[in-house]
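Starting off, we have a lone chain in the form predicted alone, written out as structure tokens.
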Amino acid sequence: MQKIYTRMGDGSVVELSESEVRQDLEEGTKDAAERAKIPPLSEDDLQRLLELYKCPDKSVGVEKGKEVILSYDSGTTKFNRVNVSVSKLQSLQIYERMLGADTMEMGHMDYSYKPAKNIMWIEQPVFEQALLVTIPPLFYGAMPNLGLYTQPDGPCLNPMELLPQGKISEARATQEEMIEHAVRDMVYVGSLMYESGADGINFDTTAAAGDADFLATLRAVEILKKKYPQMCIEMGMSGEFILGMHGELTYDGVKLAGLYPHKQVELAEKAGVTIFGPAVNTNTNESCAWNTARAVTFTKACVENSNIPIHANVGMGVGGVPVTETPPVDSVSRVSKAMVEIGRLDGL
């Protein structure tokens, strides 16, 4: 029988049987619907995954004319990590003029909104000149990575500390505290980003310390939109549900632990989020298309609960990506495809 050249979630390559992919397809749909109370993959949608990852091809693409927008995040770092040096706006350039980037997005190298306040007066002049040689639309970008905030670093005392000792009320506390403080520093760099030209903020990984991140980034969405009503707002989530760190923070009556990406793309748009990002984590002990197959279930579910635009999370170590720093073209372009002809998603 016919072997299909395949991967783990790891990036490692194997071959399974139709049998075995088909299986597969199967337990990452059933999984993703069970866990978020939502509808599997139909048959239709489970047949042409099954051709897709059938097709002996190495790299697979939409169909003409079902092209969907390319944006992303952390633009400005990503050379570095390979070790390429290029300045901020040289790779701006190459994800404009050699990369087709429909929009792209300028970051500090730390990419945290606690860091990047203090050299604002060093990001809105390079901003400014990015914009003069570039055309498509440039966001600013960064994380409300909650956990900057707390000492020795932060001013606040470290909820992961107090939560082993049984310091239940204490940790729920400090991490009140620590909303506060990033609320004001997201706003704070949004603003000074805004008026000097971004098209766009970008919240990349929302909600990784969990529901107080999530609040948060929320509360900072509603001021900057009150603020600057036109404003394009971006909101890239961090995994596929929210971790209940605190465990009894709410938005608009909604308890936010526990929420999965069509329950929280509902508060993002009543916060004011324009683009929202969802994020569906890789198991590295599955195949690619049991992660493939189940990140489109949440993924659909998500995009038929919303009213704005979708643009998923598809990259390392999320959205049915393998965990590689580069991960493989054979990997991404089948996963690419299947969210955008199944998923139906408005941007990548």
The other form holds:
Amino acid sequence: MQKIYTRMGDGSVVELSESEVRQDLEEGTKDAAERAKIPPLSEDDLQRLLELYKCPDKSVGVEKGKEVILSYDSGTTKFNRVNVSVSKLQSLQIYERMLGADTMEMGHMDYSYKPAKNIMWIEQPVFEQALLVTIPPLFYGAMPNLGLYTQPDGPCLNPMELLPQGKISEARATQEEMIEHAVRDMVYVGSLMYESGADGINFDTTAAAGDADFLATLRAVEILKKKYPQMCIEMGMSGEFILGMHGELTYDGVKLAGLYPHKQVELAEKAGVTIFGPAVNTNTNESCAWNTARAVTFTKACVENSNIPIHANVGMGVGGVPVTETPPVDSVSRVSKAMVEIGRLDGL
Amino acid sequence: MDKEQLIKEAEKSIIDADKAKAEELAKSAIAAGMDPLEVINKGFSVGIAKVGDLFGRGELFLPELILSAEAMKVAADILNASLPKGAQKRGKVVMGTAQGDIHDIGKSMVVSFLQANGFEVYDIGRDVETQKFIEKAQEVDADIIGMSALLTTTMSGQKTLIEELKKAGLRDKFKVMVGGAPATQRWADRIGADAYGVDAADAAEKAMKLLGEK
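Having seen the form predicted alone, I'd like the form predicted together with its partner chain now, please.
The next block holds the full complex; its first chain is the one shown before.
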């Protein structure tokens, strides 16, 4: 029987039989369903995914008329990361005029709210210039990145130093202190950039430092939304569930640690988020079929439980895309098509 | 308490992160003349593996994980110390996290598993220069060097370690094990590592195989 050309989660090429792909799809959706306690993909969905992997085309796309919004995060840092020497304005123009971006984002290379606050006086005029030379909605974005608030980078004791010493309450207290600093910085930067004309503010890679990171962002969103009711706020996540680095934090009475995308979005919506971006981690030891079925299962449940647009993260190491510097088009296009047609999301 | 019940209690004490109970059970096992390795492998190690799985699923959180790891260490230390001479140490392992990588939860779990399985482990910490792995391995005359990496940007340290060992003419002296979220068996094969551990329990199994015990 003819083998199906696909990849593993680390990008390496692998040829699997149809039954092996089918088995991986079943196991991937089962894993997501068991973890998040959500329904697995239906037989119909699995069959469509199997057809997607059987398709010999190198890249695939959605049917005409089913295209979705392409919202790019961290846009002005990505070209520089691969050593292409372009300015922020040029990056944005490339996204607009060559890559078909529907929304774009400007950010500083450090890409965290804490360092960004010190250079607002540089960022604001550049952002205003960018608004004058581009048409799509333009966000300003960065990561909450609570890790930057611990010593030696910040004022707070490091919970990762305290926990191994058994100082649990001290580790929790320092995370609560970090939240206050992070909220202040996110509100400060968000306010200034919105007043400079930003169409929206993006909180990217939210909860990377765990439940405290998530709580800080929810609180910042709440404050900004009260201050600027028309502000568009995008929240992109960092992983499929909220790591319990603190373990006892709550928002609106809900414990944050351990929440999966379909529950994360409920709180994001309550806080005032306008667009939510779930992130599902790619397992490098499993095939793209396994990872895609799993990512689509989490995302579909998130979409079904949400009243706000869902723009899933589909990029290196998330959403079923392999962990490679330049994600292969065969994998990215398959994940994108599956996310749109089966996950029913609103944007990528 | 019979053996089966003690083994079950041992597993539970780790899941409950009950250090005092784990200590009491380890001592009871020795007093009752049970095989320490059996108590570790079928009881305490099963408990810590379940804790790792629950953490990976977002059903148990970091503070609890740390407390469970502490309970595991107390029990493992007591039981390892009671192993008969000769069987006491299976081999020496130098373990650390690659340079630039501050994530050490996974590495610490591997250390716990190796210790629980009778290895003498030298944990050199996180964000460790490649050369320090080699220096420590030479200093303690290690059998295995283990390097963990959580990031795609730091996993290249595992490749560098093997290259540096070759340059120094030491490649045949030490077995090299790699692990961490972005690492795979294919990556281990590509860089010429001797083994890859998918998780802590697997790492301990592979370490034993490397030393020809299984």
